[in-house]
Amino acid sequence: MGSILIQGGRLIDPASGRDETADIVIEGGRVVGVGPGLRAPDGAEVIDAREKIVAPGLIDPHVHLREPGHEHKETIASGTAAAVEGGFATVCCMPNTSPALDSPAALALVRERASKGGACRVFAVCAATVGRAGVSLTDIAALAEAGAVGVSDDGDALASSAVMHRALEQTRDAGLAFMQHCQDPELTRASAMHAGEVALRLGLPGWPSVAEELIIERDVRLNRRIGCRYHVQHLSCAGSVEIVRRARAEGQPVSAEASPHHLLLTHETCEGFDTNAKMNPPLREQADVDAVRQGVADGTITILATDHAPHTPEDKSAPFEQAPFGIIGLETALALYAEALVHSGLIGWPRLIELMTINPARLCNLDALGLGSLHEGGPADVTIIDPDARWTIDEGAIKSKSRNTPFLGRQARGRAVGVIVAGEIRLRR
């Protein structure tokens, strides 16, 4: 493992409050120097980062790597290659695999495969219930001991209030965050897209915003006396932003994430029955997009996460009602976040880096490992960003095994040009 000098970049490390021109020296997989005018160790590789942003390695706390069980859609190898292409040094994979990640053995399998074929760090979020069936709780304490970094039945909400109550208690006791997929199953049965004028025009069953809001409201009330760290995944509508805002103002340990598609697209993208625009939760109305953006700007939403959900072209070629929900996002997220939030003037790059580094690290307890920040003695995970790089989202350049995204052909601005994971250069653009 060689030495590296990253020279002359704009170092943005929200964890320490640093935003300055500085150099970084890496040796043995650790950061050994941070500051101006550092000298390269003998034989070190020098990376010229002038006019670039140098940030802690980006972290995505919500991805679907599909392995085990759905390797035709994605594998740990292909998904982490896509992550590095997008600038991520760490991803946290969801438990809706086959079998579900509901046992220490399942977590060990993911860890083993990631260690052999992963391009970046991989941590696993464990299932809340056995088989993700929503009935019997997993042994959350044992799963935490086995390395789980969060608890979720993502893909489904815990519909039973009694089960959710126990899950919050046990997740709290294990020191993890509960990451809820907020969807009332009764209100969304057979629904294909947002309940609005586009669904009416297309003759598709509608998915009301209140189906998301009700789950969040219930969970917040259940959690008032429990005090578990409660996290709302892929928040999509204005009412949900307001519930989270109120809970946080009351001092509850509630956080939320936004995904690129909910910051940029509306239900109108589904016109023409475009299944690449079919996602869960669905694309909603412009007022919802505006509210989610404002939630990021005012600090209600503290994390950005892609919900990277690969599907094959054959899956997505089914009629709209039968096609699966989901969109890939790892390779395009950084530029899309910048478009929605930075280039629009809502936030600056330091805030965007915070939403993609130290905040998700704290959610998943990865800050205890030194991830999410750049400091002497810490792990050498670094993302180098060209904030002005202009590029086209090209289907032929995608590293993921799947191509399901409505953003193909979009002109983008801002891109990772370098990724270092544990002192190893994984991306050099």
Contents of the next structure:
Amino acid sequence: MGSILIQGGRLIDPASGRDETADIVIEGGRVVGVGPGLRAPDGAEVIDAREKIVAPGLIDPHVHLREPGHEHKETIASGTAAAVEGGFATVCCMPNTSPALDSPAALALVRERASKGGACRVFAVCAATVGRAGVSLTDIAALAEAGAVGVSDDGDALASSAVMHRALEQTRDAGLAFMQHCQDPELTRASAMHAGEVALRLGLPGWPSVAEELIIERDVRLNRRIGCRYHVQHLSCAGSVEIVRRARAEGQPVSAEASPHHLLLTHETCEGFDTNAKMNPPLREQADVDAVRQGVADGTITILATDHAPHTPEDKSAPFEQAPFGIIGLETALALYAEALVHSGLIGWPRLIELMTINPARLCNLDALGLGSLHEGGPADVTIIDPDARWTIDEGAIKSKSRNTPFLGRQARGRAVGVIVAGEIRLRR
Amino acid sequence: MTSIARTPAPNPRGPDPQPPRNTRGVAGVLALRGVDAADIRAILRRAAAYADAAPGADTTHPALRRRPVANLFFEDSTRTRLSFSIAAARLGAAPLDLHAAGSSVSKGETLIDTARTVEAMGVAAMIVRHRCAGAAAAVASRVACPVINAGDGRHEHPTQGLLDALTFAQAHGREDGFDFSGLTVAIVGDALHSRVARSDAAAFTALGARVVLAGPPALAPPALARALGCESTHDLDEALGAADAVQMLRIQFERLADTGAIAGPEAYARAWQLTPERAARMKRAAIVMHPGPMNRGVEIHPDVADGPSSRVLRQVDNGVPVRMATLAMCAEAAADHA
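We have the form predicted alone; now please give the form predicted in complex with its partner chain.
Below, the chain from earlier opens the complete complex, with every other chain and molecule after it.
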């Protein structure tokens, strides 16, 4: 493992509040120097980072790597290659695999595959209930011991209030965050897209915003006396932003994440039955997009997450009502976040990087490993960003096994040009 | 599907439209919403010409003669399938029926694989019916031949909308320009779950009519009317009094049973049935339509269904020329494209 000098970049480390021109020296997989005018160690590789942003390795706390069980859609190898291509040094994978990540053995399998073929760091969020069936709790303490960095039945909400109550208690006791996929199942049975004008025109069963709001509202109330760290996944509508804002104002340990598509697209994207616009939660209205963006700007939403959800062209070629939900996101996220939040003037780069590094690190306890920040002695995970790089989202360049995204052909601005994971250069553009 | 490039056409009756194109670049008809009035009128003019053709006249079409046209019906249908088959036969084409049951569809073949297999047999066009909204669009985006939507879930049934418009035009002497300005159409019943309501609303509003959705609030919600560019009322008598035509939608109790939207057939009939008394209070020239199959004694009284203002059989009759026009114009556009 060689040494590296990253020279002359704009170093942004939100954890320490640094935003200055500085060099970084990496040796033995660790950061050994941060500051101006550093000298390269003998034989060091020198990376010219002038006019680039040098940030802690980006972290995506919500991806679907599909392994084990759905390797035709994605594998840990292909999903982490996509992550690195998009600038990420760490991803947290969701437990809706087959079998579900509901046992220490399943977590060990993911860890083993990631250590063999993973291009970046992989941590796993474990299932809250056995088989993600929503009935019997998993052994959350044992799963935390086995390395789980969060608890979620993502893809489904934990609908039973009684089960949720116990899950919050046990997740709290394990020192983890509970990550809820907020969707009342009864109000969304067979729903295919946001309940609104477009669904009425297309004759598709609608998915009301209140189905999301009700679960958040219930959970926040349930959690008042429990005090678990409670995290709202891929929040999609204005009412949800309002509930999270209120809970945070009361000082409750509540956080929320937003996904690229909910920051940029509305239900109009479903016109013409484009199954790449079919998401869970669904694309909603412009007022919701504006509210989610505002929630990021005012500090209600503190984490960005792609919900990277690969599906094959065959999966997505079904009629809209039958097609699976979700889109890939790792390779396009940085530019799309920048478009929605930075180029639009809502926040600056330091804040965007905070939402993609130290905040998700804290959610998943990765800050305890030194991830999410850049400091001497810490792990050498670095992402170098050209904030003004202009590029076109091109199907042929996608590293994921799947191609399901409505953003193909979009003109993008801002791109990772370098990724270092534990001192190894994984991306150099 | 929604934008139509107009090209000059050799038809002496006026410029023909380029029907909607799918993403593979070939013409098809997937929906009426978003289609220009001029394009709808061109199909209706062609349909009227076919309807007027003398019995026994040669209506075969050079782009379709001896070519297979596939009916891909993944959902039960009698009249629509027959109507398309007759239309294809009158154009000189060879209609092919694929029944979902008994085909490889029942062995788990996907919709798209089935469509591609049928396409590989060299069909001139594909007619698709499926229980899911967006099914015809899904097929159209992955085959190179024209696709005609014969009903996709609750979304649209465009040839039904066209045949209803033709029936209405004939009744009110509007066959010259197919301009329905100043006329009102009431669509009564379960518009929310109806593909016929969506295609009718698109066609009639495009042609200038005022369209009113009338039904119980759960089945004809104001938000739906707004989304479709219509008005709504929950007062049947008000809707009937203003109407120059009423389209009585079939109520599907089997689908509504557990929604709580309506109490049951008797209660529905009391509130929403088109009875002889109600029909008698309609405008003298108003017509009664029903897309079929009818629940006699539920949404429509048998005496009204068979009465002098009923155009139910005329609708069935008009299905053939409308589908001939649709098939012929799609085949012409595909030939131009090739």
